[in-house]
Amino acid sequence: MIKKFLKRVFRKSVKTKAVGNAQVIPFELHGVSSDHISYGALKVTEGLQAAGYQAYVVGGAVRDLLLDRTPKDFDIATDATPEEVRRLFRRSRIIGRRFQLVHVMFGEEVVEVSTFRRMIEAEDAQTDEHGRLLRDNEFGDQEQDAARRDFTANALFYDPATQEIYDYHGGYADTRNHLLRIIGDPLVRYREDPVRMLRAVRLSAKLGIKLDAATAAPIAEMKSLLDNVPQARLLDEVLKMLLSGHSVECIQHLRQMNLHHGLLPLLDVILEQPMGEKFIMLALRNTDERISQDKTVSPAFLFAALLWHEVLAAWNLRVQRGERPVGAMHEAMDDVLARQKKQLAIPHRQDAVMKEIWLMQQRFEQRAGQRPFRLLEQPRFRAGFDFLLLRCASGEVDDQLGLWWDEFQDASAERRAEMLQPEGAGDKKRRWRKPRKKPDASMADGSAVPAGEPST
């Protein structure tokens, strides 16, 4: 307690200095040591500065360190061009078409290096009919680079050599006050890039910080601009939300801001159904827990969970019409995925995994004969089983089904034989046969030749 008190008193006595239009916050005030910067990021900044260039750690890494969080990765901003950066680091490559970046590799760590950018003047900018910028940046200086960033908390530049933070928009104070504020006029910035509305919600939920009132106010009336965003960018932002480790909070914030409509069918319909909402929230909490434990998370599994009740509703409708269950399931899956792809460009490579998980759910009901053994041999059995457990936990299916499979998969051969249900115990596979034609009235007497036909 005494140390914290002395630290606060000491920090109050330290003042910032101005360099041009930037406030420079010294280490004694912010307390972020270069020891917290990754090995790769330090090597990149040291290499660029030794070659005579400016180089700073920027964006989310600085923000997270100020919030006492561990950054996921470290990005570098510099006045060196991509070609100049590429020449300095042997294990590097230039990526990107719209605006080139450099990826510098240090073992498993990849450091992304961008050249300072500036926004193009309004009269020269290329926009669509809704005002969304199509070409919004070109090379600039540090101050211009800060101005084109989205939120003040993301516009901080940290110099590992001096351990100073350069702040052009009050981002340091906003971060310390746990406030997320957009740079510039929110109406203009959201029109330039509507995805910033989703990003504001995601960062606010992920970081547990308050959204500035002026930043939040226009979102409800401007949300329709999201309809004009390319599907690939929407998918990228939705995945960031779902895989942020705080997906439950993100979904709740989306609903509060009325931004959920149109992103995923689950957010439009399923969350209004008690069973669907419970299932979805369980899936999201499970995902958040796995991420917090540094376990892998499959986007395909997550999308399968998000779209499951849409598939289930479509399947039930077809079965009620008299369609065969397996065929009805295939048609339901195809229809839901086709409808979803009009709103969100889920990659085709995920489709096969999602379908395997969905199709397995019917097979879990079949616990007689060799069918359980064949199901255990499926490459994605574990994913399908985890999905089944979510259904059990939400009350969609009986818990006993999940307990049966939990025991069966690890049981001895003798125990498995005991657990198998007898054929015809409610889950016997019914074979569809072509209905037999009724005999013609003229053949009712059993004769092989219809009446009125000459016999030979």
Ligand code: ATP
The other form holds:
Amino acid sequence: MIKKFLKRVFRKSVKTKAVGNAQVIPFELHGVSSDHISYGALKVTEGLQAAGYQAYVVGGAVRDLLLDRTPKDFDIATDATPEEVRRLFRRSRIIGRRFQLVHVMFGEEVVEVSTFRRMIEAEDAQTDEHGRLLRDNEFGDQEQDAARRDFTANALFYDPATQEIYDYHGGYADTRNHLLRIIGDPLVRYREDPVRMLRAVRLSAKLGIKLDAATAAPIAEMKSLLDNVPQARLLDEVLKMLLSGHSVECIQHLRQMNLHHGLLPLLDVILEQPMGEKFIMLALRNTDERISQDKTVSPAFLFAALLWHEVLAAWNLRVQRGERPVGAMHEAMDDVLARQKKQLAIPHRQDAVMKEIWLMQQRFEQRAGQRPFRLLEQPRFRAGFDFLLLRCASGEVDDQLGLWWDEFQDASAERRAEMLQPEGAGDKKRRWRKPRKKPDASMADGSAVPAGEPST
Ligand code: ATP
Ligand code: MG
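Next up, the form predicted in complex with the named molecule. The previous block was the form predicted on its own.
Below is the whole assembly, all chains and molecules, this chain first.
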């Protein structure tokens, strides 16, 4: 108590000093010790400074430390060129073509080093017809580097040697006040790079801090600018949201700001189906939990979850029209993936896994003969089973099915034999016909049969 009080009084008496246009905040005021800087980041700043260059920890790491959070990684900004950085560190390589960065490796840790950049003056800037910056890769100084960053909280430079923070845009006060504020005129900054609108939502959700009113206000009217952003970048940002460990908050904020339309267009439809919304929210919550426990999450699993109710709806429609269940499932999957791809470039390499997860869902229904054993041998059984559990939890399928598979997986041979359902129970004895379309890889073993469709 007394210590806290003294600390506060003491802090009040400590002043920041101005160096050029920066406010320099001493350790006594901000309290972030260099003990919190990773081994690799310390080595890089020390190495660069010893060679006569400037070097600071910058961006998300400084912000996170001020908010008492553990940074995901440490980025370094320096006045050394990428080539100069590379020459200083044996285990390093230059990456990127348009704007070069250097990755310096220390065991598992990769420290990203970028050379100070500047925003290109309006008359020289290359923008598209909507004002989006196409080129921003000129080297600059520290002050210019601060100005080209997105939010004031992301533009703080921390020097581990002196434990001082350099602040050009009031980011220290904003962070302390739990405010996320864009640097400069929000209209201009969103036009330059519409993805900043999504970053605003993601960072405020992830950090649990408020978006400054002027930063939030123009988003509603400017969101259509997201249509001009290359697909791959949008996908990157959506993935960052989904894998941020705070996906539930991110989606909620996106919906509040009506920003989800251009991103996951099918999300609107899905979220309006009561079952779909429950399922997706469960999947997201589950992902957030896995991340907080340092478990891996697969983007394919997430996308499979996001699109599941679309697949189900498309499948139902086809089955009602008289199509055979397996064929209908293949068509439904292709329909949904094709539709989604127009808006969100889910990479093709995810398709195979998503389809495997979806196809397994039909196979979970079959609990007679050899089929459950074959399903257990699927390399992605675990993902398929986790998916099934989500379906149970959302009320889409009976809990009993999940419980059955939960027990069956680890049961003894005798118990498994007891658990198997009688062959043909509930099945119509029909010959399994090959779907007209060439089956894809996930069907290659020919064992993917729909509920009630015996495979012989
Ligand atoms: P995270 O914790 O998610 O990594 P971050 O702020 O570190 O958050 P990065 O994508 O790693 O996000 O970016 C590093 C830094 O680069 C940011 O802190 C910001 O200063 C700057 N930056 C990133 N994206 C933009 C952008 N679109 N416009 C301007 N500056 C950006
Ligand atoms: Mg980062």
